[in-house]
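Only one chain is shown below, in C-alpha coordinates, and it's the form predicted in complex with the partner chain.
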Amino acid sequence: MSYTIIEVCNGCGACKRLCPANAISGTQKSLHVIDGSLCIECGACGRVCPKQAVKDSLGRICTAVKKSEWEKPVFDHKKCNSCVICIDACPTGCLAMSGAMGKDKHGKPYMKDDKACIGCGFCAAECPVDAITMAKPAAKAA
(Lines of atoms letter the chains of each structure in order from A and count residues from 1; the text may use other names and numbers.)
(Lines give C-alpha, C1' and ligand atoms only; values in the text may rest on other atoms or scores of the structure.)
Protein backbone atom coordinates (compact mmCIF):
# COMPACT_ATOMS: atom_id res chain seq x y z
CA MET A 1 0.00 0.00 0.00
CA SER A 2 1.21 3.46 -0.76
CA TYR A 3 0.20 7.08 -1.11
CA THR A 4 -0.10 8.39 -4.67
CA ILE A 5 0.07 11.77 -6.36
CA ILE A 6 -2.58 12.77 -8.89
CA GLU A 7 -2.32 15.06 -11.88
CA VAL A 8 -3.30 18.27 -10.11
CA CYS A 9 0.24 18.28 -8.69
CA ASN A 10 1.96 21.54 -9.61
CA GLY A 11 5.45 20.20 -8.96
CA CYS A 12 6.19 22.56 -6.08
CA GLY A 13 8.38 19.89 -4.46
CA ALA A 14 7.12 20.46 -0.89
CA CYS A 15 6.28 16.78 -0.49
CA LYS A 16 9.60 15.64 -1.91
CA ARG A 17 11.52 17.82 0.52
CA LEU A 18 9.54 16.49 3.46
CA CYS A 19 9.33 12.79 2.63
CA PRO A 20 11.46 10.96 5.23
CA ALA A 21 11.71 7.83 3.08
CA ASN A 22 13.00 9.57 -0.06
CA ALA A 23 10.10 7.94 -1.85
CA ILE A 24 9.09 10.95 -3.97
CA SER A 25 10.77 11.97 -7.18
CA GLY A 26 10.04 14.67 -9.74
CA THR A 27 11.44 17.89 -11.11
CA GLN A 28 10.17 21.39 -10.35
CA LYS A 29 6.81 22.24 -11.94
CA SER A 30 6.23 18.69 -13.12
CA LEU A 31 4.08 15.87 -11.77
CA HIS A 32 5.79 14.15 -8.84
CA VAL A 33 5.68 10.39 -8.29
CA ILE A 34 5.71 8.28 -5.14
CA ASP A 35 7.70 5.05 -5.26
CA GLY A 36 5.27 2.61 -3.67
CA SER A 37 8.06 0.29 -2.58
CA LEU A 38 9.62 3.05 -0.48
CA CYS A 39 6.49 4.84 0.81
CA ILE A 40 5.95 4.30 4.56
CA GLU A 41 2.51 5.96 4.60
CA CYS A 42 3.49 8.65 7.08
CA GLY A 43 1.09 11.06 5.34
CA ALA A 44 3.45 14.03 5.42
CA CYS A 45 3.06 14.58 1.67
CA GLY A 46 -0.71 14.81 2.02
CA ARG A 47 -0.53 17.20 4.96
CA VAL A 48 1.86 19.58 3.19
CA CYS A 49 0.43 19.53 -0.35
CA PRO A 50 -1.19 22.87 -1.18
CA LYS A 51 -3.01 21.46 -4.21
CA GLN A 52 -4.73 18.44 -2.63
CA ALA A 53 -2.84 16.29 -5.09
CA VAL A 54 -2.11 13.40 -2.75
CA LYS A 55 -4.27 10.34 -2.20
CA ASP A 56 -3.77 8.09 0.80
CA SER A 57 -3.47 4.32 0.54
CA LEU A 58 -7.27 3.98 0.60
CA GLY A 59 -7.64 6.40 -2.30
CA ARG A 60 -8.90 9.35 -0.25
CA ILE A 61 -7.71 12.85 -1.11
CA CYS A 62 -5.59 14.26 1.69
CA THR A 63 -6.26 17.69 3.12
CA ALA A 64 -3.45 20.12 3.77
CA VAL A 65 -2.95 21.16 7.37
CA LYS A 66 -0.96 24.17 8.58
CA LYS A 67 2.38 23.03 9.91
CA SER A 68 1.74 24.84 13.16
CA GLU A 69 -1.31 22.62 13.65
CA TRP A 70 0.34 19.29 13.00
CA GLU A 71 -0.09 16.95 15.91
CA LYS A 72 3.00 16.28 17.99
CA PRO A 73 3.75 13.55 20.52
CA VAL A 74 3.06 14.18 24.19
CA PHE A 75 4.85 11.81 26.54
CA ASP A 76 3.45 10.38 29.73
CA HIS A 77 6.67 9.60 31.56
CA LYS A 78 4.83 7.74 34.32
CA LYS A 79 3.59 5.17 31.82
CA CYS A 80 6.82 5.17 29.80
CA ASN A 81 9.20 2.26 30.42
CA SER A 82 12.11 3.80 28.47
CA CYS A 83 12.02 0.99 25.91
CA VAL A 84 13.23 3.28 23.08
CA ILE A 85 10.67 1.93 20.60
CA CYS A 86 9.37 5.44 19.87
CA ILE A 87 12.86 6.70 19.06
CA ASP A 88 13.29 3.94 16.53
CA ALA A 89 9.78 4.30 15.11
CA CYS A 90 10.32 7.97 14.25
CA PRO A 91 11.21 8.24 10.55
CA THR A 92 12.75 11.69 10.91
CA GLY A 93 14.90 11.18 13.98
CA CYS A 94 13.25 14.04 15.85
CA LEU A 95 13.07 12.17 19.17
CA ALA A 96 15.91 11.35 21.56
CA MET A 97 16.48 9.83 24.97
CA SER A 98 17.35 12.09 27.87
CA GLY A 99 20.25 11.44 30.19
CA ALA A 100 19.72 10.42 33.80
CA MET A 101 16.77 12.23 35.36
CA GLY A 102 17.79 13.02 38.90
CA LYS A 103 18.29 9.81 40.85
CA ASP A 104 16.62 7.81 38.10
CA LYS A 105 19.35 6.86 35.68
CA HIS A 106 16.89 5.49 33.10
CA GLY A 107 16.47 8.14 30.41
CA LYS A 108 13.12 9.15 28.93
CA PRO A 109 12.18 10.15 25.38
CA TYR A 110 11.76 13.81 24.49
CA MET A 111 11.28 15.95 21.39
CA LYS A 112 14.79 16.84 20.26
CA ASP A 113 13.97 18.55 16.98
CA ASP A 114 10.45 19.91 16.90
CA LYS A 115 10.85 21.31 13.39
CA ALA A 116 11.74 17.89 12.00
CA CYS A 117 8.57 16.26 13.37
CA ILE A 118 6.09 15.50 10.57
CA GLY A 119 3.28 14.50 12.89
CA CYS A 120 3.07 10.97 11.52
CA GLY A 121 2.21 9.48 14.92
CA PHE A 122 4.32 6.38 14.39
CA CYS A 123 5.85 6.87 17.85
CA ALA A 124 2.41 6.76 19.46
CA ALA A 125 1.26 3.89 17.28
CA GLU A 126 4.27 1.75 18.15
CA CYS A 127 4.55 2.65 21.84
CA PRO A 128 3.81 -0.70 23.50
CA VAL A 129 2.35 0.83 26.65
CA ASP A 130 0.39 3.75 25.13
CA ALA A 131 2.53 6.35 26.87
CA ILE A 132 2.37 8.71 23.87
CA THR A 133 -0.60 10.67 22.63
CA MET A 134 -0.67 12.92 19.60
CA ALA A 135 -1.98 16.41 20.15
CA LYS A 136 -2.02 19.74 18.38
CA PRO A 137 0.57 22.09 19.87
CA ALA A 138 -2.16 24.35 21.30
CA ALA A 139 -3.80 21.45 23.07
CA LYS A 140 -0.37 20.36 24.23
CA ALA A 141 0.25 23.77 25.78
CA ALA A 142 -3.11 23.65 27.52
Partner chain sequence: MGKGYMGKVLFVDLSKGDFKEETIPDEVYEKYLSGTGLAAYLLYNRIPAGADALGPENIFGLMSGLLTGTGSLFTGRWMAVGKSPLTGGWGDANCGGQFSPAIKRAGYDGILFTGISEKPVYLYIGEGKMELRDASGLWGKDAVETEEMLLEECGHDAKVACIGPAGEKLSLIAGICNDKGRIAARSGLGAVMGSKKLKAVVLDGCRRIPVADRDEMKNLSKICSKWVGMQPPFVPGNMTGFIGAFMRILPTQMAQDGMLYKVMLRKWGTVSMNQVSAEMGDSPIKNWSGSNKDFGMSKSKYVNPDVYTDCEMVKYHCYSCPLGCGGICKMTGKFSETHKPEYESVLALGGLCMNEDSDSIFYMNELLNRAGMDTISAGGTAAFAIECYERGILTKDETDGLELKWGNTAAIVSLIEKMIKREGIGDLLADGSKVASQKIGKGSERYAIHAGGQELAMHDGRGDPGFGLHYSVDPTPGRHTIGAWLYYEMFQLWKKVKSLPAVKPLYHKDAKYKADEEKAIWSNACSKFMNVLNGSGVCMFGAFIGIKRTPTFDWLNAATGWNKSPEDYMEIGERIQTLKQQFNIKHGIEPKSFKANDRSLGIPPLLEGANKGRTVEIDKLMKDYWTAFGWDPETGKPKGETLAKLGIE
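Switching forms now, from the form predicted in complex with the partner chain to the form predicted alone, please provide the structure.
Only a single chain is listed, so you will not see partners or other molecules.
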Protein backbone atom coordinates (compact mmCIF):
# COMPACT_ATOMS: atom_id res chain seq x y z
CA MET A 1 0.00 0.00 0.00
CA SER A 2 1.34 3.41 -0.91
CA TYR A 3 1.52 6.65 0.99
CA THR A 4 -1.53 8.94 0.83
CA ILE A 5 -2.11 12.67 1.12
CA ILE A 6 -4.96 13.84 3.30
CA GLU A 7 -7.23 16.88 3.13
CA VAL A 8 -4.98 19.19 5.21
CA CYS A 9 -2.66 19.42 2.18
CA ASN A 10 -2.25 23.05 1.21
CA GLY A 11 -0.87 22.29 -2.25
CA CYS A 12 2.58 23.72 -1.62
CA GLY A 13 4.06 21.11 -3.98
CA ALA A 14 7.10 20.24 -1.84
CA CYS A 15 6.23 16.54 -2.02
CA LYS A 16 5.67 16.65 -5.76
CA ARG A 17 9.05 18.29 -6.37
CA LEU A 18 10.90 15.74 -4.22
CA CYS A 19 9.17 12.48 -5.21
CA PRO A 20 11.76 10.39 -7.11
CA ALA A 21 9.04 8.26 -8.71
CA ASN A 22 6.93 11.15 -10.04
CA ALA A 23 4.01 9.57 -8.21
CA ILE A 24 2.50 12.82 -6.93
CA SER A 25 0.25 15.09 -8.94
CA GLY A 26 -1.67 18.23 -8.18
CA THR A 27 -1.73 21.94 -8.84
CA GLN A 28 -0.52 24.68 -6.54
CA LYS A 29 -2.85 25.41 -3.61
CA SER A 30 -4.92 22.27 -4.24
CA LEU A 31 -4.96 18.84 -2.63
CA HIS A 32 -2.25 16.67 -4.15
CA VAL A 33 -2.68 12.97 -4.90
CA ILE A 34 -0.25 10.03 -4.81
CA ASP A 35 -0.60 7.42 -7.54
CA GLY A 36 -0.32 4.17 -5.60
CA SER A 37 0.87 2.29 -8.66
CA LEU A 38 3.92 4.57 -8.91
CA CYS A 39 4.69 5.17 -5.20
CA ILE A 40 7.85 3.38 -4.06
CA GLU A 41 7.21 4.13 -0.35
CA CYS A 42 10.44 6.01 0.14
CA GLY A 43 8.78 8.39 2.61
CA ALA A 44 10.33 11.56 1.22
CA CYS A 45 6.90 13.16 0.77
CA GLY A 46 6.11 12.66 4.43
CA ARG A 47 9.45 13.99 5.64
CA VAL A 48 9.18 17.15 3.56
CA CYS A 49 5.49 18.01 4.10
CA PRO A 50 5.16 21.08 6.37
CA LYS A 51 1.45 20.42 7.02
CA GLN A 52 1.75 16.77 8.11
CA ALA A 53 -0.64 15.90 5.30
CA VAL A 54 0.94 12.56 4.39
CA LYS A 55 0.09 9.15 5.80
CA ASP A 56 2.47 6.22 5.45
CA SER A 57 1.44 2.80 4.21
CA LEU A 58 0.26 1.87 7.72
CA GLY A 59 -1.96 4.95 7.99
CA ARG A 60 0.32 6.88 10.35
CA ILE A 61 0.74 10.64 9.89
CA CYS A 62 4.30 11.41 8.80
CA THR A 63 6.28 14.04 10.65
CA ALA A 64 8.24 16.68 8.78
CA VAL A 65 11.99 16.61 9.37
CA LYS A 66 14.46 19.31 8.39
CA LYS A 67 16.30 18.09 5.32
CA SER A 68 19.62 18.74 7.02
CA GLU A 69 18.61 16.12 9.62
CA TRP A 70 17.61 13.37 7.21
CA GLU A 71 19.58 10.21 7.74
CA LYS A 72 22.25 9.43 5.16
CA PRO A 73 24.03 6.17 4.35
CA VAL A 74 27.27 5.46 6.15
CA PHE A 75 29.41 2.81 4.44
CA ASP A 76 31.53 0.20 6.15
CA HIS A 77 33.95 -0.56 3.35
CA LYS A 78 35.48 -3.44 5.30
CA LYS A 79 32.15 -5.30 5.09
CA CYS A 80 31.25 -4.16 1.56
CA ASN A 81 31.62 -6.75 -1.18
CA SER A 82 31.21 -4.23 -4.03
CA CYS A 83 28.02 -5.89 -5.29
CA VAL A 84 26.45 -2.49 -6.29
CA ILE A 85 23.01 -3.54 -5.02
CA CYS A 86 22.92 -0.32 -2.98
CA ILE A 87 23.49 1.74 -6.09
CA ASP A 88 20.77 -0.11 -7.96
CA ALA A 89 18.36 0.34 -5.02
CA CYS A 90 18.82 4.11 -4.80
CA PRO A 91 15.79 5.84 -6.38
CA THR A 92 17.61 9.16 -6.81
CA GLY A 93 20.94 7.97 -8.18
CA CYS A 94 22.89 9.73 -5.45
CA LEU A 95 25.33 6.81 -4.97
CA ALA A 96 28.22 5.75 -7.18
CA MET A 97 31.16 3.36 -7.16
CA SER A 98 34.69 4.57 -6.66
CA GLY A 99 37.46 3.32 -8.84
CA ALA A 100 39.73 0.54 -7.74
CA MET A 101 41.60 1.29 -4.50
CA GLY A 102 44.81 -0.49 -3.58
CA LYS A 103 44.25 -4.26 -3.58
CA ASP A 104 40.51 -3.81 -4.17
CA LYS A 105 39.94 -3.98 -7.91
CA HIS A 106 36.20 -3.35 -7.67
CA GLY A 107 35.85 -0.03 -5.89
CA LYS A 108 33.39 0.87 -3.14
CA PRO A 109 30.12 2.81 -3.00
CA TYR A 110 30.13 6.43 -1.94
CA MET A 111 27.75 9.39 -1.80
CA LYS A 112 28.08 11.04 -5.20
CA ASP A 113 25.38 13.68 -4.68
CA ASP A 114 24.57 14.39 -1.05
CA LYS A 115 21.81 16.87 -1.92
CA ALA A 116 19.97 14.27 -4.02
CA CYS A 117 19.77 11.76 -1.15
CA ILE A 118 16.24 11.57 0.27
CA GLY A 119 17.20 9.39 3.25
CA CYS A 120 14.93 6.53 2.20
CA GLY A 121 17.33 3.86 3.44
CA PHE A 122 16.70 1.56 0.50
CA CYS A 123 20.47 1.16 0.06
CA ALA A 124 20.88 -0.04 3.65
CA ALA A 125 17.82 -2.29 3.49
CA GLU A 126 19.05 -4.01 0.33
CA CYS A 127 22.71 -4.44 1.33
CA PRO A 128 23.27 -8.20 1.68
CA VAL A 129 26.23 -7.83 4.05
CA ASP A 130 24.92 -5.01 6.29
CA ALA A 131 27.70 -2.70 5.18
CA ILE A 132 25.43 0.37 5.21
CA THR A 133 23.82 2.04 8.19
CA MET A 134 21.67 5.15 8.13
CA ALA A 135 22.68 8.02 10.40
CA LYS A 136 21.93 11.69 10.86
CA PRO A 137 24.70 13.87 9.50
CA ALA A 138 27.02 15.24 12.14
CA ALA A 139 26.22 18.78 13.21
CA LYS A 140 28.45 21.37 11.64
CA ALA A 141 30.64 23.35 13.95
CA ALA A 142 29.59 26.96 14.44
